[in-house]
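Here you get one chain, nothing else, as structure tokens; it is the form predicted alone.
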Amino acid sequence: MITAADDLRFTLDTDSSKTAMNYSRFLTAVSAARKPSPIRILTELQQRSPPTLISLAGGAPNPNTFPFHSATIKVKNGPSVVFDETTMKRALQYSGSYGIPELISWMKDLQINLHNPPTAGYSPERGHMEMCVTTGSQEGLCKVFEMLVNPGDNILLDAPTYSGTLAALQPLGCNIINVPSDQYGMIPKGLKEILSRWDPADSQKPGSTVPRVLYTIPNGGNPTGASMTTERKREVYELAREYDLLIIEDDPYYFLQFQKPWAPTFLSMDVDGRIIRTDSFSKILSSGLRIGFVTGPKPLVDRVVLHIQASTMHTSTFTQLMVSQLLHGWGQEGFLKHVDGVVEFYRKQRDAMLSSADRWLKDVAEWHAPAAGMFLWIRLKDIADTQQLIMEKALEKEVLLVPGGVFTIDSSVPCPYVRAAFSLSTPQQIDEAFRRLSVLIKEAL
């Protein structure tokens, strides 16, 4: 029997390019047995159709029996999204499993102006960049790893990392091996030592425990706001060639990087075709919205898809559009304007943390200043461990922030680090909260 992965080996055997990926011996038995609904096929294929096609195929329920009827919404900076009742009719509609298509289209040229990806220029079997829209970039993230992460697999990531990255991997019953990270990101001296234990040549073979996925956050990472240099990122992707590995670039806080020029992508350097990037407008438009994207090589996009179709079928019609619209409304300058009020009021944010940590916190604790996203990472000196300090006593003094051990593999282990957020406190509510947290940590010690 002919399976869906074999499919895809016998596509990219047969492309005469020598370097092209084997997607098919990335993928799970569970992503390989799935097929794409018929019913998802007939909706895409409307959606495609002159508005002269009749349709009785689709169990699509009537748009005129909702309550709803239309909507403006005013918007900050930009002209109102109006949803008339043709438009309200779609919004509240089914829709295809990939994206609208305008968002899906307006997304492509974004990547492609700030990536360049070498992979936009290549054919679909050898790995064609590709875009799925998905309910917040943590589907996208739960979609791949169903789809690459068997039981017993060893996968790599930086220590420590999201927790919310944790607890999709491991109920899978994978092997997480942590690569040692610094305030610049994952260290690719320390990746090369771990891989240094497999022969890169037995990649390849059936049943080899070589690893075969990495995951990073190569911005401003969750929990530590480290961010990735330009020359690390080609160490560790050079890495990720010679033992044929994918790299999930997980990349949230890539729109809150407070320098520039932002730092070039593991998408931008990809000629192979083997990056996966997952992106979030939840820190930059919406997070109650759930818009994420996923790039990469259109042999994996598709499976990533057809998980999709067995699970949420889509994202929601109504925020895609709404979403679509403001972004055509600002077209790409006003859209990376808006990104830049956001980075301003991150980057005040910051320094009003870091100024407060200077006044409060620094005899007891050390950190470093993050270059990204929203997170300052504290080590508490002469503290084994946060978890209780935290959960407890903190509480009592009416301050709280995340102890470190919930980042890390084994929550067990004692981690003297703790995660404070300045995307929500206003600047006094932050100095007070370190003022409580000084008195704190000095009871304790």
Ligand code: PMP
Contents of the next structure:
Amino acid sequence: MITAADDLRFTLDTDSSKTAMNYSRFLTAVSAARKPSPIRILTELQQRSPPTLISLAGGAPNPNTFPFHSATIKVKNGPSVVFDETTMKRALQYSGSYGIPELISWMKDLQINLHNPPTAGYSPERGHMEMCVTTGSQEGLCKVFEMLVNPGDNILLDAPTYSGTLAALQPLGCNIINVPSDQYGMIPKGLKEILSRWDPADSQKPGSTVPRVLYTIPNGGNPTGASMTTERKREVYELAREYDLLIIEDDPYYFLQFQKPWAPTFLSMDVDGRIIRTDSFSKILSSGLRIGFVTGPKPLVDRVVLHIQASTMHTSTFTQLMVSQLLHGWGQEGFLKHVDGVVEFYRKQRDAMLSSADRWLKDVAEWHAPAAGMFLWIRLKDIADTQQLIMEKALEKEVLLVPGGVFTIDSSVPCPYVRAAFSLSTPQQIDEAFRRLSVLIKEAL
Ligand code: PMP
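Now show the form predicted together with the named molecule, given that the preceding structure was the form predicted alone.
Everything in the complex follows now, all chains and molecules, and the chain you saw is the first one.
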């Protein structure tokens, strides 16, 4: 059930710690003011009740009047997704705001299997970890930011960062503090130095300016391709404990890690309940279906769901059912096998891009091989700012990249980087693109 805003003290009693988190101090006034929608609660109840329940509640239309009948969607490597008449009616109807129960429970099992979060209490039924489905992880991120970020707040992140994050954060009027990072992600020493401006004890004082939120992309960062080492994650988590920070772990490239075993996540270390994790199926199942997830402490996920109730109401029931049927048909093993195939594809693409970069750009640029994701972050050695080169001249040569300034907080500061994606083009196209880029750079020098 949804937790009231004034009842957000929360005690974890896990094997590894016993800590009280006071979530109310993290909430913005907007989020704290959100109230459960009585109609939406009825929808949740209806979803969980036996079919004998006669509901005269709610304002759901009658699906018998809808034009769609049934569908079978063939799956490349598993059983077809079948929408018989009954399933189709459900798919076309409103559903609960957390997500459809069978998708949520499948995902909770997966999260527990992959991350074993201490907050789950090691059981899907017992623990404090909660999840909800969002319309892509972007919806989850926007809602998490709105829940936690007040105008004037100091927010920590390792820029350059995902432009969608900056687009969501900047209008909130917060003060973004850039934590130094390199190809192994956020640098704990840099974070410590920044935090040393404050006294950790002040974090609990009303009106304190101590940052309360840290945002990071731990794997295959967009745009940098950086992946954070486990050691760094542990150090950052310890600093978060000291200063009572919440960490937003935005991890859409988690499933695109090129090495096994996959890196332990912040969620897997979360003995206190201070991690809010966003996951996405965009890079492995479909970007157009718009399926993402928020995982975190129940009081906070409940707040995100209150926002969902008042905005989208829920992610499309149709797409949730489609994905849920696919996942139940595959089982976790089939899902992870599919992911392995996707990773294999991107690994080859990355390797092709790296050898083309070696062939054409060695003298004029430098880069690090990304351990995850779909991006190569390239620094042009003798070009102070790539904006004009890319936005004007590159187009003339028929090659398109993203100038690095797009991913920085202050786009007026010169940025010598470009982002190249190895997801869509063929190795031949990548090679030709880098040849054109090398000509362009040489002409510009
Ligand atoms: N976070 C990051 C770092 C991303 O790169 C993206 C997509 N490019 C998103 C979130 C949003 O992804 P989606 O909404 O498709 O899940």
